[in-house]
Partner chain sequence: MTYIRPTRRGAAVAAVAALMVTGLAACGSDDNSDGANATSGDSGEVTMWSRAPLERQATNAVDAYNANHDTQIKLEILPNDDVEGKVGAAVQTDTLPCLLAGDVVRVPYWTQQGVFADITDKIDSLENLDDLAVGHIEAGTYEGSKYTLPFVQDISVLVWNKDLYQEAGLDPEKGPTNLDEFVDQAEAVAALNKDGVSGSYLSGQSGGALVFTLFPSVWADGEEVMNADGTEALLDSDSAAAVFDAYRELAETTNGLGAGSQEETGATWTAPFAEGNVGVMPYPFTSVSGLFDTADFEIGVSGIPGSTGGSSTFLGGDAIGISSSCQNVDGAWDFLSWLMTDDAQQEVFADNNDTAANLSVLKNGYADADPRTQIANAVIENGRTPASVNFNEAFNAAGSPWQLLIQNAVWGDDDSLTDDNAAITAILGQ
Amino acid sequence: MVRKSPSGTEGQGLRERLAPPRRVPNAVKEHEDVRASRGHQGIVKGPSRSEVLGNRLGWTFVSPTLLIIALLFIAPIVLVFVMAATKWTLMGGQQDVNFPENFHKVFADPLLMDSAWFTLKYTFATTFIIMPIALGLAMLVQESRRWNNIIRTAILLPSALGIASSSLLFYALYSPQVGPLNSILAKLGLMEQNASLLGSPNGALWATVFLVVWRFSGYYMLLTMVGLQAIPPDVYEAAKIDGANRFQSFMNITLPLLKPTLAMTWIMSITGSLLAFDQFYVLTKGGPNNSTVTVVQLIYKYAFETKKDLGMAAALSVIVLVALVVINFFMLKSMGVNDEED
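Coordinates for the sequence given above, by itself, in the form predicted alone:
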C-alpha cells in the first residue's frame, strides 16, 4: 500500500498547526500594546472624561488643605529664612541683604551659650521626670476599677489649664508675701522665712520644673494609656501561660510594643521643653541675673527688648529649627523606630 504524501499547501498548514506557539519579546509586545492603544489615525488616546472629572474632584478636595499648609506652615518658614538673611529691624523694616552677618552677631552674643545650656538642662530635667511618671500613672489607671475614672479625671484636670494660667497660679503659690509654700518650707527648715523660691537660679529652675510636671503629667499619661490599651491582651495571657512574671511581661511585651507611643511622647516633651517660653516669662522673666533665660526667650529679647532686631531673632530661630530637626532625628534613631512604626 502506497501512502500518499501531502501536497505543498497542505504540508504548510500542517507545519503551522504542529509548530509551538511563537514567543513575543517583551519590547515587541509593549510596542504592539502601544499601537493597539492608538486610534486608527495614530493618535494616543487621552484619559477618559470620567478620569478627568475624578482628578478635578480630587484636587478640589485637596486644595483647601494645601492652601492652609502653604499659608500657615511653608510661608512663615520661608519668611523666617528671608529675615535671617537681611537687615530687618523692628522699627526700620526690611533693608539690605546682610547674610551671614545676623548669624555672626548671634554666635558672638555671650548670652547664647548660657541660654542654650539652661534650656538643655531644663529639657533634660522635665523629660526624665515626666515620662516615667506618665508611664507609671498610665499603667496604674489603665484597667477598669472602681475609682479609676475619678483618679484619671483628677490627674488629667491640670492639663485643662493653659500654661500661662498655671504659671500665674504657681507664681502666687511661690510668692513669699501671699503664697503658703514659703511658710511651710520655712517651718520644715528648708528655707528662710522671707526668702523666695524664685530668687536663686536653682530654686527658679526646680520650681518651674515642678510646675511643668504638675501641668503635663496627666496629658502624657493619657497618650501613654492609649498606647497601652492598643496592646492585645492575648499576648499577656500567652506570656502568663509560659510562666512570665509581671516584670518579664513589662520588659519583653509592654516596652517593645509601646515603643512608637513612647517615641512620640518623648519627642513631644523634648520639643516642647526646648521651646519653653511662657512659664519662664511669667515666673522669672529670665532672672535672677539672666540665669533662667531660655533660647526662645532670647529670640524674644532680640526682637522686642534689647536688640529690636528681627534679623537676629530670625537667625536664632533658624538655628533652633535645625537643632530641633537634628535632635528629633537622632532621638528616633536611638529608640530604633523605623518608618513603618512612625
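Here the rigid core means the biggest group of C-alpha atoms that line up within 1.5 Å when the two forms are laid on top of each other. Numbering follows the first chain given and starts at 1. Predicted model only: the values in this text are computed from it and were never measured. Compared with the form predicted in complex with its partner chain:
Relative to the superposed core, Leu67 shifts its CA atom by less than 2 Å between the two forms.
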Second form
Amino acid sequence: MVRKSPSGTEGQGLRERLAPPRRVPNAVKEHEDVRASRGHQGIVKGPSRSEVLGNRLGWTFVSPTLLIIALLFIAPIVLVFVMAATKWTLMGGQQDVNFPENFHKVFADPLLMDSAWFTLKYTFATTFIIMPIALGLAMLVQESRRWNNIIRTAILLPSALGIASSSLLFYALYSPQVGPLNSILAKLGLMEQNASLLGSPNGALWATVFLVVWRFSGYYMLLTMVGLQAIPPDVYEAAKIDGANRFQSFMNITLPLLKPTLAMTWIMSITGSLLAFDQFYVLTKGGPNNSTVTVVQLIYKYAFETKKDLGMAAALSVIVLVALVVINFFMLKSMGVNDEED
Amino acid sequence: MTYIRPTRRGAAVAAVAALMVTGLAACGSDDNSDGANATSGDSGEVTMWSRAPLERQATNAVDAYNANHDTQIKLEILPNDDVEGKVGAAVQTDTLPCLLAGDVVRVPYWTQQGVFADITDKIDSLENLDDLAVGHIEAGTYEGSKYTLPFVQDISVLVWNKDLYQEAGLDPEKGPTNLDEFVDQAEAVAALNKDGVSGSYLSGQSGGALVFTLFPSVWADGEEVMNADGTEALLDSDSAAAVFDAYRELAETTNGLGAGSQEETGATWTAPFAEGNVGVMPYPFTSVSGLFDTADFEIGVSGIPGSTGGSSTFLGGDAIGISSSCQNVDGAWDFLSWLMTDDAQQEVFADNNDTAANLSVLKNGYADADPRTQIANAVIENGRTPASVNFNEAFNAAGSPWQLLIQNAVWGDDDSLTDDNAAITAILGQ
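Would you generate the structure of this protein in the form predicted in complex with its partner chain, following the form predicted alone above?
Now the full complex is given, and it begins with the chain already shown.
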C-alpha cells in the first residue's frame, strides 16, 4: 500500500510504524538496536517501543468508534440504570435515589402482566407467520428465472417504507370512514359496514399482525435468500446423484446448512416483535381498552402519558433488557448455535 | 507505564478540546438568546405553544395582537396527543416557550410541577380580575399563588338536529330538559331507521370527550364527580348511575348510539353530528358554533340536562401561563394583559361566536350574536371545571380507569360500577 519513494527515506517512517517489524529488514535492525541498547541497561520489563507505538496507533484507529459507542450506547445504558434507581419525574427532573421503589411500583401495576402476555402473544403470532413465509418466498425467488428480479423487488418494496408510515397507510385502509376494506368485508358478509376492524381486541391484534407480515416478509426473505445462496450447489448435485428427491434434499441439506441464517432471522424477528411499539402507537394506541398495550408502549405510557415518571419507565426498561438477554441466550442454546458457527 | 501516559494525555487533550467545542457552542447559543432579549423589553418575539383542537381561537388571538403591537407572538400548534411529552421534554431541557397554553385539566399538574412562573402580583393587578372566569385561574392556583389565566373557553352543550327531529315527529324547537326526554327523543330519531342515522353518539374510548360530555349531567343534579380535593371519585352515585343507564339503554336500542361509538377514540367523535347523522348529543360549543353557517341542516342548542331537570356544562378549554424558563416575561405579560381586556375579548372571541372569558363581555358583547350563542353563554354560570393533580391519568389518558368504567357501564357488565369507581380513586389519591 505504501508507495515506494525513490529516495527510500520518505516512506520509511510510516512503514516502520504500520508494518509488522519482521517484514521490513530496516526496522528489524532498528528494533534490535533498541533492544540491545536497552538490554545493556538491565532487564526489559515493559513492552518494546514499537509494540507501544503499534498499540497506540491501534487505539487511535479504534477511538472514534469507541467514542461513539461510549456516547451513544454505554452512557445511555448507564443512565437508564441510574434512572431506574432514582425518583425522576418528567417535569420535576432528577431527585433522590429511591431504589427499589420504582421496581415495586412497576410490579404492582396490573397492566404489566396484561402487556407482557399480549407482547408474547403478538411475538408468537408474527414470528410463526413471517418465518415460514420468508423461507418460502426465498426458495421461490432464489434461482434466477426470468421475472425473479421483478418479483424480488415487489416483495422487498414494503421494507423500504418506514414502520410508522406503513402503519399510517394501514390505519387509512382499516378506517370505516375512508378505507376500502370495510365495504368489501361487509359485502362478503364478514362484518358490519360501520364497525371498525380495530374495534375489538382480536381484530386489532390480527390487523396489526397482517400489517407487520406485509411489512417484514420481504426483509426476512432477503436475509434468508443470502443464506440459501451461500449453500454450495455441488452438495445438491451430490444428493441428486444419490437419488434424493426435493423434499429429502430440503430436509437434509437446506435446513441444516441454513441453520445459522435461520437462527439469526428468528432472533431478529422475536427481539423486534418483543420491542414492538410504532405499529401499535399509530394503529391502536393500545386500545380497545388496553387490550393491545405492548411492554414498550407501557414504558412510553409511564414516561409520557399516565405516570409521567421516568424512573418507573427506566425500571421497566431494565426489566425488559434482562428478559431479552435471557430469551436470546436460551434461543441461541436451543438452536445449537455457538461461537464457532458464528 | 511511562509509555502509556502520552496516550492518556492525548485522550485528555481530546476531551478538553471536545469540551471547549461544546462550551463554545453553548456560549454561542447563549449569545443569541441574550441578543434576542436585549432587543425585547416591550418588543421582540415571544414564543407560544397551544394545541391543535383550539388552533382557530389561538390563531385569532395571536393575529389580533400581532397586528398592532411591536412584540410579536410566534405561535406553535402541538398535536393534542403530543402535548404532555413535548412539555415534559422541554422542561427537562429548559426549552419551554415563553407562553404555554394547555388543557385546563392538565394545568393543576403542570403548576404543581413548577412549569409556570408565579405571576400572582401581575394577576392581582388586573383591573377587571373580578370579571374573569374563575375556573381557569383556580386550576392554576397552587399553595396560594396564581400561575394561569383563562385563554380559550370551550364549553359543552347539548345539540340536536332539527331536521331529523321534524322527520321523527318531534318538536324541533324543544330539546330535552332531562335525561328521560333525552333518551325518548334519541330513540324517536333512532326509530326512523335511516341508513347511517343514529339517535345519539358517544366517544367510548376517549376519556377526555367522556368527561366533557357526561360530567355536566351529574353536576346538573347538584351532585359531584370528585371530592373537593380531587383525590376521590364519586362516580358510583345514583345520579351518575342514572347517566350511564341512559346511555346503556340507547346502546341496547337499534341505531340508538351511532356505529363506532364504543370504539371511538376521540379523533372523529364530532364528525357524525356535523354530517347530519346524529339526532341529539352533548357537543363542544367551539365546534358547533362553526357549524351554524356551514351545516345544511338546522341545529338546536341547550345546556346539558341531568336526570332531575337542571342543566350544566363543562368549563373546559385552555388556560395560559408564562413558563418558568421564560426570558421575556414583560413581553409575555403584555400579551396576557391585553388578552384579558374587554376590547380584546370582544374582538378575539365574541365577534367570532366563541366564548369569552370575561363576564362583562359575555353579558354585553353578544347582542348581535347568534341567539344560540347566547343560550350557551347563559349556561356558563352553572358550569364547572374539575381540578385534580392526577386528573389526566385517571380520566384523559388512553385506557384510563374512567374509560374502562364507561365501557363496562354502557356496553359491558352492569354491576362493576363500585369497583371501577374505586379504581379511579386509586389513581386520584396516589
